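Here's a solo chain for you in structure tokens, the form predicted alone.
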Amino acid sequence: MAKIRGAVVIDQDRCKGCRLCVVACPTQTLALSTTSVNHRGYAFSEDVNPDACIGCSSCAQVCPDGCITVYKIREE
């Protein structure tokens, strides 16, 4: 039976840093970079554990500036 996986794209020039994906993830896949402001100024999210992604979505629909798509990967 296939595995069924997600993988997270980030608009991050479009980020706001408001943490909301950062809550909704059931699995800790998102969280807010430490490192780097992107050109606006603001700590965007980025995928830090794309392996645990279990494809639900709930990051992309709680975003309010839609920033978010999650696609679903069948693994064999």
The other form holds:
Amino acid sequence: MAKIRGAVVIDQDRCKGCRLCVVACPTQTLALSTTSVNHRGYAFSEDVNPDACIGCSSCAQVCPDGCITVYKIREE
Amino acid sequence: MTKEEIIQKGSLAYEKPSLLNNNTMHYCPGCSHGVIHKLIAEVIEEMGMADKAIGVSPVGCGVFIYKYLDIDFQEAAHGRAPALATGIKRVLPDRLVFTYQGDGDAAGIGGNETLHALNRGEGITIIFINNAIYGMTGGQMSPMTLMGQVTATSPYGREAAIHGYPLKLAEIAAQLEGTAYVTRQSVESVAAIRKAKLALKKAFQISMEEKGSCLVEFVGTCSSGWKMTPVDANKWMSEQMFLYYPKGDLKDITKKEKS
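Right, and the form predicted together with the partner chain of this protein, after the form predicted alone?
Then the entire complex follows, led off by the chain already shown.
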């Protein structure tokens, strides 16, 4: 069965760690970093479970800072 | 398939609109302003109006919108954005003119300007961000603050006897003869964002057709002013603010024309 796979690219320097993308993600692909912060001191968003991404772009749409770019592909 | 392969071979599903530049926004984490800026950029891009759009920025948190959107902007005195937009639209009628105002700017200090510009039926769109608080100055009570809401200047909650009642600006605007489209939207979820984008596009189109003035109210969050996390602020907004400020179209003259 064809499966939709997605990938997110997060501009982690621009991210402010508001967590809205983590909540919006239906597949628990994203989480805030627990071990490091970006140059402005925010815990940034990371794709901790990249295989789960379906490329729905919910995270990118709710991101107030436009940090997320989403790609998707149909896998046969 | 690895992430790199998907990025290489796959199609682009979403990226930041090109009219939104790379300047880091000064907004607090999770602020609704960011999403609304993105929607404005997307809609103007889709309409192909980037060269013909002129925004008027307010005084308030939204003041620096001209630093983030790559279109023409003019900064107005506090509350005077609709008057400035009126002037711009009358001199350059082929331009897409909109104002971007918070609740303190549009409903508080500029209430008079807002109502008269709307009532004159100018072909402008007023984008009105209602977050129930004066966000920039530190969370004081605004005309839109809900009853009982605790703010810096209403520490025991808003009381009718002392502070009066919240102002339903969109409902007032819907009663005016000059308005063509009045709607109330929000940006807390993907579904809401999609609806809000359609409403914004419609408002821009109606104002370009000079059918009247448009008011697009966005019920937004101020997580810093409300002293909540962005996620809790969205929840509080959905539970409390939508009761007093119900979402949906309040006036739409294009619907009347069809029927």
